[in-house]
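Here's a solo chain for you in structure tokens, the form predicted on its own.
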Amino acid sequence: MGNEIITVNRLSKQYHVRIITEGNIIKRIFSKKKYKEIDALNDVSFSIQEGQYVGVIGNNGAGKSTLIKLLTGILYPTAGQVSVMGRDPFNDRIKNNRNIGVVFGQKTQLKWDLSPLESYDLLKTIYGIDDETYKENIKKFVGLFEMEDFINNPVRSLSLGQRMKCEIAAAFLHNPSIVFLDEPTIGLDVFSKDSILRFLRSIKEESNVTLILTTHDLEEMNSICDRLIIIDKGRIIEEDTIEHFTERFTCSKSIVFCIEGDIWKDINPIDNEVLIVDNGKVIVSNVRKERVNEIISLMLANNTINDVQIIEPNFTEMVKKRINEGD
């Protein structure tokens, strides 16, 4: 890890909408407009440092897009700061665009009738990029990629995972020093976005480059990201590692016992222990690190158990738990 990339000091981004009122559409035509301020974001501060690999989640409607596309120079901030590498990126956008790469969900940058090579070709000429970085980064990506078989096929023959693989790799190609990919895995298969993880941790390990995340599935954020930052109605509600955000909502687990007959005893659960029977099996949920050893002693001195096991909760539950918990 290296110095801050991106700085943001205080940001909020306010949309001007239309109210659209009730009534008749003649006088709705001509009767003065109204409009209302929305939130998008609001008072917004953090700092990314170089090689990091951050998530950003949050509910639909968060402020997640709104934020990617403050720190790409494609929208202006209504108050406070952002720097990315050390330039505003609104102000200096052909500047900032060449040190970046973005992959906005289904939205492509590869040319329609093109194939995904000619597209590239053109790529190399916008970006400047030398003979022998082209020819290397190619080789690369079409082999972690798997890519030989359509790279010379029209884009608009494509699947919907190998136009995103040619996509995420298009905004590698130029290697720029920050990647934002915001939602680039919607609606593929398992197969397609095993695919794009491997990719990426495989830049994560060659290369200092940072990547800016966005995505609903929190599994796939967790297997590659080591910070992140959730927002909930325009606010940062949770910014940590990856790492100690899981130790901080690890701290209950839960119990599954396989019990032998129908007769066992109470293990009397106590504060937010939950207690199920259920089919054979006695479930106890809620229960702190510190207690777990004590109920499984309990429960294998009083009663014949065929079975134990101990479920730790998944990163989705944590960060579900985190948001619905708010600020």
Contents of the next structure:
Amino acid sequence: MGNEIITVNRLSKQYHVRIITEGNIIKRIFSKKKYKEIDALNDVSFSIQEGQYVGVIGNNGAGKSTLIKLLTGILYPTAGQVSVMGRDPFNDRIKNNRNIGVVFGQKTQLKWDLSPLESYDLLKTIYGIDDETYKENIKKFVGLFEMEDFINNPVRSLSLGQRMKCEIAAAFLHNPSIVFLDEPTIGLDVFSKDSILRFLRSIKEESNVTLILTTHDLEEMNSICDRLIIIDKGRIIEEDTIEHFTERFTCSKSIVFCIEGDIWKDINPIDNEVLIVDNGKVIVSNVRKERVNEIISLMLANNTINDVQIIEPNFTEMVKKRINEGD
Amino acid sequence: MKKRLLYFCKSFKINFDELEIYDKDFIFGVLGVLVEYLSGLLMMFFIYDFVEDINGWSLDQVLFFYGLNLVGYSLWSCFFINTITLPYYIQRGEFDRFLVRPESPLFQIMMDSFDDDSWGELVTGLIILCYSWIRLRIPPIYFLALPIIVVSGCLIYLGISIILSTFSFFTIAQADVANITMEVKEFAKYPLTIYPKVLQIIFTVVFPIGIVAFIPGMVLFRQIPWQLLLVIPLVAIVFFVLSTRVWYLGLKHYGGTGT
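Can I have the other form now, the form predicted together with the partner chain, not the form predicted on its own?
Shown next: the complete complex, the earlier chain at its head.
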């Protein structure tokens, strides 16, 4: 940790979009065409440290994919700079590509009629992977993903989950320093998702790979990422470590007590705390973290408690709240 | 270079393995091509039944032009025809995957798929070339120049397809401009002199495919100096390099606009 591996400085990307005008086709062809500029990304700056797993979140059309395309050098910025390992990923593409692995969740990298193993062999040549590394990685990935059963079947016959495992393995084959996963778990069942998350965790333990992940499954992101970046309408509205972000937003917890008998006393709500008494249950919500201990001690001292439950707002709720807050 | 060769060999092998999966498709494809050419050739024999020569060229000489051009074309069509698939990749968003690998995206596209049906064209071209070669009693010494001429022809077709496919970086909708490459072949198979001046200029200056069969023909049948044969590989290389430059300019435009 510590080295900046990706630096993004005041990055903007505009798309030039044709406005479809009214009128019949002949009129449309010969009339002056109207265009408008759409800001896909607007003055974005951040940096990513080596070895971090970074989750990029945002609604559809917020600019996530554009950001990934700029970071991988597929597009070049309208303004601002991207530096990946000290290089410009667009102008120094071939060199940069040796160090990165990319998976676009909705498009395949593998050849349809070939087995994953045959596609890997082709990638071995394209990336110039030496025999030893190649064998080692194949063995490791086949083990982690349990791919023995389908690694020799043509890609067209694989299920979505199997295919995605193969795609992700392909992105890690040449031991890249940075891997970009654009919605890798879209449309997958829970077991395939788990398997992919396990894989990513295990890679994290044994290597110093930096991972940039976009997903709509926020709990999944919460479980493997160190940091998060929230993009909304082309701007970064939040950039923080997951830990710190969670801390900031879990300031409000709820505590539920199940009480034997019907007597309770000694809780006076302070600040925004809300107290609800309902059929043998006492619920205190909007509790600040520092107050949790105090409230529980007080309740335990004065009542017979059957059960206590502390409810943290889940990660999805926090992110939703953050996006609604806006800039 | 070594890496590219290995890449080419592997792609070739993969393509062959795919043939096994679609073997009937392959056989009928090749047969279809053969029948197509056979009918074209029969037509030519039929015409020469009525006339002595066309524009001063005998049947055997025309067949020589035809065969030489077809061999160069079929080499392109066997191995590099995928360049014209660029618009489809762009439209389906599959093009981006070529941009994140440490290899020229243009070369990757060429290697992504080969065309098996073109084996039929290669065979047809070679048979016609051999037939006319024997009938015209062309000195065997010219065999030495043959590979260079044929490869030059392939390079020029490749250059044409690369330049034409560049259009798809600028148009979002899929335009089949690159398919014109295949039509160019139809013109290039006859001696240049039978065409009007405008076409002659187009096929020597703009798309220099006209010279590939024409210069050897002139050397053999019109006694121009053989040194002119050297023009062919020179033009081919320059044209090919220029075409890749144009392609990369298009790629830059694509990076600026995105899809």
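Everything numeric here is computed off the predicted structure, so don't read it as measured data. The term rigid core refers to the maximal set of C-alpha atoms that superpose within 1.5 Å between the two forms. Numbering follows the first chain given and starts at 1.
With the core held fixed between these two forms, I68 has its Cα displaced by under 2 Å. With the core held fixed, N306 shows a CA shift of 2 Å or greater between these two forms.
Once both forms are fitted on their core, the CA shift for K36 between these two forms remains under 2 Å.
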